[in-house]
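First comes one chain, alone, set out as structure tokens in the form predicted on its own.
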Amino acid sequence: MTHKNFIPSVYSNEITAGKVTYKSPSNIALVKYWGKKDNQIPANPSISFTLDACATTTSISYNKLASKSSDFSFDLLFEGKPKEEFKPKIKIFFGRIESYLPFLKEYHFKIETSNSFPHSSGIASSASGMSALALCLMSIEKKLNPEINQDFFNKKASFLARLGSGSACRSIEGDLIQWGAHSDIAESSDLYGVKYPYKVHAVFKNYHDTILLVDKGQKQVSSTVGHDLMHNHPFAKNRFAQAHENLTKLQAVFSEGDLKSFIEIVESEALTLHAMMMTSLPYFVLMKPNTLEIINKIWAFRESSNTNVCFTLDAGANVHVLYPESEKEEVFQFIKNELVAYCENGQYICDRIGFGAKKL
């Protein structure tokens, strides 16, 4: 498919008003995407676990205007209150997707959104937020064109979400989502995420992710700026090749339930992501001293307990502690006993693999 497949012809239905609500989860990448081309195209493919508890719920109420507006008409409420500082990002998003949703200037929208986690927690809300918004808009388009089938609906929702936030394209479905063209993965695309098409061993079902909130402050470098710094990065070419290689390796890992190799790839990917930040120009460090303390504690505990607990990191200081269902009691006790002390105000979030967004 190309982007032209998502440009609609004339709509068959007319609607004047309505309301739609979606709850969409965040996700955590196992193979990281870092660096992007124009139009939110990833410089390398990625794969992620869809989460469950960390989610955004978004409602859109819509009313048809008397005539098409020259600009986008919308109000935005976050946690029940107007949030003016969020509006410019939504306006940019609408501008990017207008050719794919030509009805956008024909309605006034009231967007109401809230997170299941504190906005200032350091958990990225762009993936859950933009995917929830894209799904609501697709639901409106489906009313205008009821012939849209579920497969196309999901692909276009993922495509639209990507134009708001790259990783948001991996939050439409679950439980394992791959994004970015890759020679070994059928149907993979730079334009949208796809459900991982190959065999996945039962050990990777019901996987747990306890998110340790090490630092809830504003990052000193945004992800957008960080992605841009890959353009002239001295190690970019090798990094992009490494991501392709790790996705190929994961095919056997997922099929065979090879937890040792899973850990090796996932932790290497997390550290490589931060190595790219530390070796760009300008260079920056998003890990905190407590991030490193937690990593060392995890390594020591894994060695002494012979469990399969591991970590991954997003573009920030927080640590995602990953472990299989069969080890949850032992690992969670370790987290409470030894890791929570390194969290800001002792805060952490218990999450696990989820299965995508839901219409409410």
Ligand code: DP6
Given for the second form:
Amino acid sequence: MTHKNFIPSVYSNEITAGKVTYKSPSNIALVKYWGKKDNQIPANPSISFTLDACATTTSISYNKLASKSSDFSFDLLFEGKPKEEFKPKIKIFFGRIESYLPFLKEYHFKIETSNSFPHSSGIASSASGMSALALCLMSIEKKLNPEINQDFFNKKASFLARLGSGSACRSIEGDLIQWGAHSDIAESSDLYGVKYPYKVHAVFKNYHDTILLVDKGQKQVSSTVGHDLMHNHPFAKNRFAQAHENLTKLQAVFSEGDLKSFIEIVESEALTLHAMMMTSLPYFVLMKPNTLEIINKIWAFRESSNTNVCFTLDAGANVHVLYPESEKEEVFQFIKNELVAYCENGQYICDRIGFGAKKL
Ligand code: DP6
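Alongside the form predicted on its own that was just displayed, please also present the structure of the form predicted together with the ligand.
Expanding to the full complex; the earlier chain stays at the top.
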């Protein structure tokens, strides 16, 4: 497939008004996307667990305009209130996807959106937000062209979400999603996420992710700026090659349920992501002292308890604590006893692997 497959020909139906709602989850990358080429093409492939509890619910009410407008016409409400600050990002997104959804200037849209997680929790809402928006728009396109099948619908929703925020393309389906061309996975594509197509051992079913909110403030450096710093980064070439290798290694890990190797890859990926930030120019550090305290506690507990708890990090200070279902009591007790003290205001979110977005 190329991006041209997503440019529609004339629509068969006429629709004047309607409303659609989607709830779309966030995701947590195991192999990280960090660095991109033009048009939101990833510099390396990545894979993520789709989450369940952290999600955005978005409704779009649409009304056909008397004639096509010269600019995008939409209102935006976040948690019930108009939110002007969010509009420029959506306008840019609409501009990027207009050639794939040529009806965008023919309607007025009322976009109503809210997150399941607290605002300013330091949790990025771009993956769940952009995927929910893309799904609503695809739903409108499906009304205009009912021939669209589910496979194409999901691929194009992922393709559109990617143009809003790269990692959002991994939030359409679950429970393990790969994005980015990789030689071992024939179906993989730089254009959209695909369900990981090979065997996954039962130990990875129902995996838990307890998100420790270490720092709820605004990040000092956005992901978009961070990605950009991978251009001319001294370690970029090796890093991109390493991501390919880690995805290859994960195939045996997933099929055999090899948790020791899983931990090694996942933690190394998290630390490499932050190492890339610390070694770019300008350099920056997104971890906080409590991020390191938590990491050290996890390592000590894993050693003494013989459990398989491990951590991963996003582009921020928060820690995602990952553990299998069979160890949930023991690990959760440890989190409450020893880790929650390092969270801002003691806040954390209990999440787990999920199965993708839902139409409401
Ligand atoms: C560290 O998807 O937020 O979470 O494409 O610029 O919107 P943009 O970036 P974004 O980057 C996320 C990077 C990451 C790793 C990952 O999710 O793979």
